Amino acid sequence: MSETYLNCIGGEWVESQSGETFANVNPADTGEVVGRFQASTAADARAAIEAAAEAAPAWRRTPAPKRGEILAAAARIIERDLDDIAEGLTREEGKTLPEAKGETARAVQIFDYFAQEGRRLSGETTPSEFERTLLYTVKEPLGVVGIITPWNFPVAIPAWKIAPALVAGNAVVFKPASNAPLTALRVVKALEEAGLPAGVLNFVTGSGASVGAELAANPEVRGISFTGSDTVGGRLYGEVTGRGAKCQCEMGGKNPIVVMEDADLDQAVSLTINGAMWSTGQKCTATSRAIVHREVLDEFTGKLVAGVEEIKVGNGLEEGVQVGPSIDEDQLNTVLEYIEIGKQEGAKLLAGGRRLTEPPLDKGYFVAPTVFGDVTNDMRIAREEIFGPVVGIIAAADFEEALAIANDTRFGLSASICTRDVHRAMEFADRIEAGMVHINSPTVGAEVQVPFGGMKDSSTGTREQGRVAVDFYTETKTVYFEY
């Protein structure tokens, strides 16, 4: 009999008013419940923004290094249950066991480095003009802020929204992304353990019809951090600054490695894996486009492929695995319909494409890791978002060209460059547009102290990440002090 979890409304654990919930499933074996959530409704959200608001003031003067004391605390936490929390992720989410402890591990560093910057919110002295006047700047908190995830990176995401708006100044209410709450609650567990005020972070799981649209629409919240499709994405930022709230966006990319003839081919291919297929090619980041030059093109597509057959799929619970499921059936049915479309539209099919069934595959959502070759970039498969592990090979016949089918999309989170020459790789560096730029490595990572987003439609412009990431979650006020 699996658990059911609660709500956090007010510091209180409670019920949803509507007095349903939903299952959480493993996708690695559907025939285990991992535990049952909350079906809230909006007024459960409206409960949450008044306990928010209500707490916000006192919190917004408690001292930022107070403040940055408990997010230690939630860190030594973490860091105590790591284990736990990263089996609890395998479980829910399906990526493999080792790679679930790295996610929780960057939690850790995330909670450690904003608790820092409860000493660092600094604003600036200026000059005036006029004499005996001090003139200056300080960053305040925003009041009540919404953060909606996603469920690819359950506690890495929410830890890196959560823990700069909470070191501001903010109270906040979070919704989790329903097909990973179990890990998102852990995240509010430790918050709360760490001595975290009633009220200042509240948890309510369920649709984003009901909870995500009253947090939209809410006047009460002030600003709104949001990780997940370009298509949700681009709605609701148009809501909420329609009512002068803020808006942070982060949503998806279509991530190109671009692989020169000069190119360590073996390190080519190993970094287009990594991008590609580990987390299932279930990243923002993940490598979707390898464009390859026509001098190394065989050669790279044969070490390619025959890397990507050797990679071992199943359940992330078990040793030597490297690629888990699609998070449920639907998203599997995406990539077999995206596999599918490539198919239709001329792409040779070189590796995987079709769904793994064999015992005890047939208990969860598996698809073998997939290689296209002869892909062109006005292809669906080249332009599209598919979150699975699909990679296509697209040819050019130098730099330029490469460069050219890079940048041709309307995405432009993250991209690669393999190559010995300094010269091209700092060319592609100021050339490329993209928001995260990587020379001989994957597309995939992002350290905690610089930031993290994209141009064009992957992100709305803001930074999350670092110590511009706080600049989100605050006002800038400016002083006149006339003495």
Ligand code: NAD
Contents of the next structure:
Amino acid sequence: MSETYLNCIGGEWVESQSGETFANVNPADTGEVVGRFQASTAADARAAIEAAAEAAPAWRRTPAPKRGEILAAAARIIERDLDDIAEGLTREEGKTLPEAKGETARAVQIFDYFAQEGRRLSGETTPSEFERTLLYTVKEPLGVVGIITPWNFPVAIPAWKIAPALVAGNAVVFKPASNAPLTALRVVKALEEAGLPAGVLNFVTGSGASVGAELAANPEVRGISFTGSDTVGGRLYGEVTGRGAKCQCEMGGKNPIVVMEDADLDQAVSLTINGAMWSTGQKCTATSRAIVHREVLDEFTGKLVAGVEEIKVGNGLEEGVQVGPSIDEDQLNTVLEYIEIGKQEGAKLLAGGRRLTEPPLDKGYFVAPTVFGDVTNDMRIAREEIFGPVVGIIAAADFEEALAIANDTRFGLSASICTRDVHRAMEFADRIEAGMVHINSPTVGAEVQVPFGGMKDSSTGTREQGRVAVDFYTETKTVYFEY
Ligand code: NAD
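For comparison with the form predicted alone, provide the form predicted in complex with nicotinamide-adenine-dinucleotide (NAD).
The next block holds the full complex; its first chain is the one shown before.
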């Protein structure tokens, strides 16, 4: 029997008013139910919003350094429980245990970083036009904010939204993705144990259509930070900003790696495999287009295919496994459909391209890491986000053409170039339309102390992480003080 987990509303762990739960299934072994979670309703979400609104004034008055101390204490608890949290993460999400441990360690860093932000939440003092006048600004919290997260980074993404929201003095209603709610719950438990007052962080599991929609529509919620698909994010943004609240959306990508003729090809292959395949390609920053100079196309392709064919796919809890399953049956089918689309479009299947069903893989949603050659940038596999272990190789005649192909997409999250020519590297950094640029490093990866986010359809603009993260969760007040 799997355990049944509850919502946290106003500091109480409670069942949903629906009386119903849903199963959280291990995608590597679908016979295992990792846990059952509350199938919450809009009424549950409303109760959580009310609890947050009640807790918000006292939390706002709590000095920011004190708020930061609670985040730091939560960091120590997550650190203490790291192995256990990571194992649960692998069971519910499928990524390998080393990846899950790395992500959990990242959450520790995030709480530590934003804990210190409690001592740095400064405004500015500015000379006034008038004598004997003190002119200054302060950052004030929005009040109640909603946090809606995807399943692919179930500890890091909640951490990088919740930490700045709390340190800035907001009360939070947190709705995690239904495919990975256990890891999200561990974040809430850590903050509870760290001494966060009741009602400051509320946790409500359930569907986007019930819980998410209530957060979006409820006038008490002054800001929503969302990460997920661009279909949901686009709609949410219109709705939330339409009623005058703030909305931050981090969405999809179609991230290129450009491989120039002077690149270290072994390094380029390793960066491509890292970006495209690790975490089963289920990263918003995953590499999905390898744009390769014709002079090195054959050599790069040969090395990439050889490297991809060696990848060990399986249950992420097993040692040596490098790529786990797709998150669920829908995502598995999406990946398999795109593989069919790629073949029909005339791309050449060079590696993988099928579901893996040899026992024990038949118990999970496994796809062989897949490489397509002869891809052109107008193909759907080069334009639409697949979110699986699939990469397409596109040939380019020179730097200008490679750059044009890289920019020919509606997304703009992350981009990478492999070259030893420093001028070309800088030219790429200047002209690529992406929120994050990597030179001789993979399209994936995010350090907490710098902004994270995309351009074009990947993001609504306001950045997460780094010092700017608190900007979304605060409003600036200007004070004129004549003495
Ligand atoms: P999703 O859009 O299906 O769901 C994201 C969250 O939104 C979930 O919690 C879901 O329940 C909720 N939701 C669904 N419908 C809603 C509605 N009508 N109102 C409010 N909330 C609703 O995305 P997913 O499948 O969980 O995650 C994968 C996607 O996330 C990919 O597109 C990926 O690129 C993106 N992603 C982006 C980033 C980034 O920072 N740019 C990071 C990770 C993942």
